[in-house]
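Heads up, the chain below is alone and in the form predicted on its own; it's given as structure tokens.
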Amino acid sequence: MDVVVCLKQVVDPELPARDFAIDPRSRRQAREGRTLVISTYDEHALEVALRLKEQTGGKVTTLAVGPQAALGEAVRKALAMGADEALVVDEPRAPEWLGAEVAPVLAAAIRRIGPVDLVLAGCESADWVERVVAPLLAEALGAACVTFAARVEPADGGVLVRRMADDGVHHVAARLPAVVSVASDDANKPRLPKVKDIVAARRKPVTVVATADLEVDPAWRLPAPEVRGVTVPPRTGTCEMLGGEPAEQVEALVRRLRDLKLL
């Protein structure tokens, strides 16, 4: 089975609160200065592609949209987790797009690589969180489409998806081509690359092409959102002190949880 994965690079989410700051030009998150990642879900995505590999063989190869710059250590640690190969579109507007801009040019990178079976990417980007590039992917490639999914296994001409919904658990059966949107589950907890893993990574081939070079279908073009405002919400704190002996603190303590509706 020949998989796709879309991964995102983000300012790292474990990042101090402190460290977080709206680009008042970009109205974006500010990443100058800042460590930056795969964005979690799309790690998610990709160990999923891995044990597909490791069931069914084929091939697995990571795209990715931005200033190739930018992008090397995401593609790098991608290599070294199992990866065969990444294509980059070094795009340096790209940081400033939302879903239905990158879509597009995901699909046109997508129909470059060649017939693939099957498209993963993360449900949700840990910026944006818009959800939306899974569905819009399926749309501009003529793939069926599942969402939040926890497990993916193969089955005969498709996939079965174990698919996380408001109301418990979805079993779902899609055919390929599929474009899956990957949830974070136990069952594909990102592996950790081996050192070997990452000596070996040096040698995959990565292919970078610019977006210019792609044939972006016009058709799915799709009118840029606008962000007129981003602004961080303001923190604030309390501090109440207990005096007394120990037990008494505890007591008190107590008393002011449940007063609190917090017990």
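Positions refer to the first chain, counted from 1. If you're wondering where the values come from, they're calculated on a predicted model, not measured in any experiment. What changes on going to the form predicted together with the partner chain:
Among the candidates L192, D156, G142, P234, the residue located at the hinge where one rigid part turns against the other between these two forms is P234.
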Second form
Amino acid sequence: MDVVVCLKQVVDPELPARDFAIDPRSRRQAREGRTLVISTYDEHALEVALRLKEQTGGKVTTLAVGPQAALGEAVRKALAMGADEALVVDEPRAPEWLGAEVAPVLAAAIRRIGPVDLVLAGCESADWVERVVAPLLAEALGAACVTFAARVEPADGGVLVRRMADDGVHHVAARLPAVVSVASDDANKPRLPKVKDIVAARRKPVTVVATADLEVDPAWRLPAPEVRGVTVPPRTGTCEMLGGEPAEQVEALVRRLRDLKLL
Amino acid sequence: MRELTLRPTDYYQLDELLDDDARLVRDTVRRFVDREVIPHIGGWWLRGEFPRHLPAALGELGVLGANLPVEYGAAGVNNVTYGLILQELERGDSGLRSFASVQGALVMYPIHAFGSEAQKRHWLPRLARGDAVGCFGLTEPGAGSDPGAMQTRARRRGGGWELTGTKMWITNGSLADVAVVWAKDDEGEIRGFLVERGTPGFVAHEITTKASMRASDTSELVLEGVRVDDDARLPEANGLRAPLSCLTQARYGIAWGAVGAAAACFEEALAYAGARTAFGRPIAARQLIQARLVDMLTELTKGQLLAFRLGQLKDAGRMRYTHVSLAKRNNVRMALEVARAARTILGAYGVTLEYHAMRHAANLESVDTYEGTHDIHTLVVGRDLTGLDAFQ
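Hand over the structure of the form predicted together with the partner chain; the form predicted on its own is what we had up.
Entire complex below, previous chain first.
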């Protein structure tokens, strides 16, 4: 099964809180000087792709859109984890793009890669959490779409997906080609790259193209939401002490949590 | 724009000097240690238990003897990257780093440097995968700092050899599938032999009374008329220089590893000082605590710079054994003092194994002694500096 995995590079979510800042011009998270990492769920998507490859053979290609220079480390890591090759769309504006802007470019890049069976992406990005890329991509590619997959197994001519939903777990069968967005699960915990594979990743093929080199279908372009303002919520904290014996404290705690509609 | 927070364990932004490979390898090993070691290490240490599943896991990760060539199954990374691997392992525990140092620098290295092609082909891939474990028998009950005084003898018997003697304080001794044993032949020449577990007359006794390195296997090796063929001899190892060159490799890793132990203790103390309040404020607001933290940071940063430069010299083929002595001597004593200072800041909590400083401090007492004591390295550098030999 030939799989493309979309990887987004984001500011490390483990960044010290005091270094989190909003760039007032772009109304986006400031990236300069910060460590950039592969968005959390995208790493899970890559793990799903690598396991599918181990079961069915085929090829795993990673796809990332962003400034080429900054993307090196993320791409390298993905190749070290086991992806076969990488396509990088060198696009300096990408860090400011929302899902509606990046999806058509991803679709065009996937078309360029050639016929693929499955496209995987994280169920949401660690920065904007829009959850729109996979559905938009499926629309643009005319592919089936399944979101929030915990597990993806090969099945006759398609995939079986165990999907996390508010009301429980859905088991969904999808024909190929399909776009599947991946949530975290014990079964797709990202592997650690091996030292040898980190060294060997340098020799794996990385193709770099500019957005202008891609044929982005104007029909896929969707109006992106305009971000009017972004603010960092003030950190507030109050501490309420519950007195009494442990059993009374537990009762009081449950009562308070119910009052706060947290239970 | 406001300046970004400096990461306390990279205050001089050494990360910028590392290549992508080195950073990625370092971060990978760090994550491995965070996942697989740190949650369990207190228990292993308390029970005096070496985690026997780890050699295979470390082999799978590709960190064992990682600076040796790819053709024998190793990862072939440069020495700075190799140093960073050991730094991250010792951030977990000195015993874990000791395991990796012995396997890589004291077993794989001598087989690679002094072994026959058949020995290399047989052992190096197995040792790199962690399928086989090795140990290094040089020190004896009566010969530590003075290995030339060893009593272990290798006598020619027919086409082979008979080994007799006792080796002491041998890391991995009871675990090992193969021991690199150093012995004097009839002419007084020191030679190295590969002795396999189960060879008649060869036994290991684990030392269980340690108050240090408790998650590491330390053993006594007894050889009573152990017969080995001549193909068990390392053909290129002749004289004391051979085992000493192995120790230079291992000490190189220790100079890096100590930085990892110190960083773990410093981070723990810094976090604790920020969270613990006394007299209505975090103790980190107090001048005495700040002075301790700044001293720790300063010494840690100096140790990092020393290790990094040592790695550059090794990669350039210009590292001398005296460079290694200086770095091992400084960085281990630095780490020991940082661990003790961290323990002090942690107060009573610092003596428990829920925190890490006490365990690191106890371990580092061994690291300060083994692979050349602090005093011996003083005299090694002193001899280089003055041209006068204090050992005579």
